[in-house]
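First, one chain by itself: the form predicted on its own, in structure tokens.
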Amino acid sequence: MASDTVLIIGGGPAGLEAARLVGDLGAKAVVIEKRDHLGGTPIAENYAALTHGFRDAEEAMDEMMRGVTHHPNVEARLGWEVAASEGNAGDFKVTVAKSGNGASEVLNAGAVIIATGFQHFDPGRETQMYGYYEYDDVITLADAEHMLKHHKFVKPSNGQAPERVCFIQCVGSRDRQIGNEYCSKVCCGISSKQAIEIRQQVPGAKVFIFYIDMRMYGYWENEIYWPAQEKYHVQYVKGIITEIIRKGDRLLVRGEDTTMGRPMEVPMDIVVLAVGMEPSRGTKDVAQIFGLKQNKYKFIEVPHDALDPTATSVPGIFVAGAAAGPKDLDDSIGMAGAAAAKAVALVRRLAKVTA
């Protein structure tokens, strides 16, 4: 007889939403999370506030986590990883292993939802000379989130408040030289959100955003982009940055102002690299374990991401969130709902067939 359990791999926003909805629909959900905590990247990377809406990230994720940990139909297993899988839709036998103690167990599931998310691009792989591992005051969006969360946005090199801060967009995205031709979708919005937060926490700082072109989605335009310029006086400069070097106790940002068509050199105290999304190690691992096709960037391939965005190459296995490619939070939550509904519908249909 087909199993009525839906196994969800990953306890981030998409996995939590999928698990809660599976439970709300009256089916049993089991969440497998390799970390020792739920919440995914927003918690692991100490995000300050979510884009869009500026809602406190920890508060929002706590609410999502309570929706799972207090749900009678949902079981969350922390510190467990998927080790192997066999079977088909309605009767997957998935071996999970407990980190550290060598314990393993076989779980039976009628359907599986992959919600293993993304990881931030490592700027040490960048072909241009941004010096992330060379200069303390070159940081990433994730580093900035951590400082903003603790209301301590200072120069890492000396602990002083910065007078000049800039963001460099598309680090690890839209770059053919490193093979990431795709747009990571969220970096422009997150950079603008952080620029506003920096101006709120360090009112005396001048903030610049160097961009190829700004890509905002939905309400981000009115909620983030225009307020950043009109209320918080963030300066957007269309240009390409090619090099960062140290000059005295500051950083010298070199590149080209493409609007003016001339080279530029601008001193900064902190440079924030707007790093893009890449598939997480977990996404690549589970794709191999479940035999899922991956696209050229190693995200899980969706046969038709417009008409059926949660399908994978294996019947009975669905995908939600950034495991299928760069996604903002809105898209991830929407995919999680669709994946949950389809997974529950599948296990119930198969249960009737095999009853």
The other form holds:
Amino acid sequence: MASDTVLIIGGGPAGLEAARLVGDLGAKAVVIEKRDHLGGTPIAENYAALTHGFRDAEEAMDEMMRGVTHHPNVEARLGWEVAASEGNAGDFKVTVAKSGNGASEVLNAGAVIIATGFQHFDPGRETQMYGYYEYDDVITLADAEHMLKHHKFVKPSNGQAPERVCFIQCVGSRDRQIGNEYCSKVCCGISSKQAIEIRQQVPGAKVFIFYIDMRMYGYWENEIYWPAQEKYHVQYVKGIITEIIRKGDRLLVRGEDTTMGRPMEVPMDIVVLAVGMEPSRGTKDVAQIFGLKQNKYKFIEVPHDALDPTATSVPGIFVAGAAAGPKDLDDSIGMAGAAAAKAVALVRRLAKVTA
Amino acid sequence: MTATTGFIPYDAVNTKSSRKFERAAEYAPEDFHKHVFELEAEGEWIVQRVPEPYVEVMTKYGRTKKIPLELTWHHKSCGQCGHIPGYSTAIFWLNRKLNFKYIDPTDQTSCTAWNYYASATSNAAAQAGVAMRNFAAAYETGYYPLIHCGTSYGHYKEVREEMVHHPEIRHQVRDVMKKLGKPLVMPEEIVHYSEWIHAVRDRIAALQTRDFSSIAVTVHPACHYYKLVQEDAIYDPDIYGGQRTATVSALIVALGAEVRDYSTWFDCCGFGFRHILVQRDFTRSFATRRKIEVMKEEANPDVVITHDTGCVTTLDKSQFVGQAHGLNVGVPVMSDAQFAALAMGAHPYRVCQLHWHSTDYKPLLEKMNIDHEKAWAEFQEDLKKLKSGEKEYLTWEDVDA
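How about the form predicted in complex with the partner chain, since we already have the form predicted on its own?
Every chain and every other molecule in the complex is listed next, the one we just looked at coming first.
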């Protein structure tokens, strides 16, 4: 007998949206989230505002969470992880374990949606010359989000307001040396959004963005990119940064200004590394547990990124959001809807067959 | 107030960021060990095991690397022997003082890196053949190869990659070795002498007789040590938060001297292989303007310590040009081996042979409380005996006298 339950792994934006839609479609959704809270990376990493529209991230995610926690067809299990799986489409038997106390149980599911997301690239892994683990004033986009959320954008080393801030784009993305040849899609937009927020919160600070080329697709062009330059006077400098060192009580950013065709050395108070996306630990683990094909970057492989972005190599298992590759919120939410619809359609079709 | 006030107001080695770097081997390039042993199982070659006792150190991605303590076969460096003979003497002296068995072989050739890096003649099989011939020569003695030269070390690791992944080269080299009557041998690890010093730094510190607490040091890390096949270089969370190679810097810390950071730490010494051959003026100006002058202005060290022949030579011997042009230079340069030997009481001339160095090292020796005039007089006496024929050469007994 096919199960009418859709198991959703991951309680971030994609998982929440998928769960809500599965519930709205009248099927039963169970969300397994290994953290002790829903909301995924935007909540865990203290995002300040969403890149699209500058909406408060916590408020937006609260709304998404309420869509799940108050839904009669949705059950959310916090602090649980998937440990094993067997069975096929229509009849998966998934062992889930409660972290900490060793309890486990087997859940029956007709379909599974993987929404285990991404993790930020660790700038200490290959780009030691940016000094993230040496200098407190070298921070990442996530660190900056945290400070911006609390309206306290200061030099971590001494708590003072910065006079000069820069962003370095494509840290851990578009980098053949590291092996992450892909564009992480959102870092240009997030950096520009943060540049605006810094100018709003610390009006005296000069803000620079060092980039290979800015990828500001869709409405972000007018919403973020041009206002950053025209209204907030953020300075965009085309060039590659090679090294950051501390000089005196400041950071010295070294690289090449490719427009001018010459090397540059610029002092900064805070350097923000625009770190890209990599598959999360959870994404890699569930791929192993469910036997899902992964691409060369360890994201979950789909039959076609554009035409069939939510199927996986295992029938009955779908994927949504950044578990399948770098995604912004637009992509993640869109995928979640498609995955939910396909999962519910599948369990209903199988229910008819086995009835 | 620190001693660096006025230059860089912090100590980069001892002041760590509040963040903690978690290493993950999963991001590392593939582990060559697996292939090396697989090829042995397939009968392709012999793997020479690191002899016991060995020390396990951590490499860039958190993997361990075995560093042999003794039974080492010392693959010396062309430039070391020619320009800074006290370099290799100091390594041997340290081995003797630590009571380690080693061999100073005569059956060794150059590594051919000059051909390789200077875009000169030769081919992949010939390059690899020379490396494998040297490995076989070490294996035949029963001692384990310890590579003195940073360039050979880097080059041999690249050869290992070629030998593992290109069967056609491996088979060509195997034929060459057959003609030479030597076995095809790949060491379990390719080990640089400075890794050995790193592994025994606490033993060296335990035998330290001279107080180095007033000595300020800048470290120049050798490109061929940590930029080539980078996953094989030693890193330590306690040194620069595990973000820069720990070799040399960790030794200085162990000896109680002060490591001072400077802004061109990552830069080459200027040697560059091609530059030293065809653009020597570039090498000279790079070494003085990008390295020595920056160190002087930002850290004002008493000495520069490095771990490669080319680096010691370039940084030391280029400074005379800077002096001629009135640049702010004049810092003694030596290897970690020489510095460690001095710490353990080695003779500055009989062992470390500092008279081969161009920069003025005497103020440094005074700061180390070494009576260099007395030492020089002793050395002059040695020379008299050599000139008169009373002695044919100096021996270890003379050194320890």
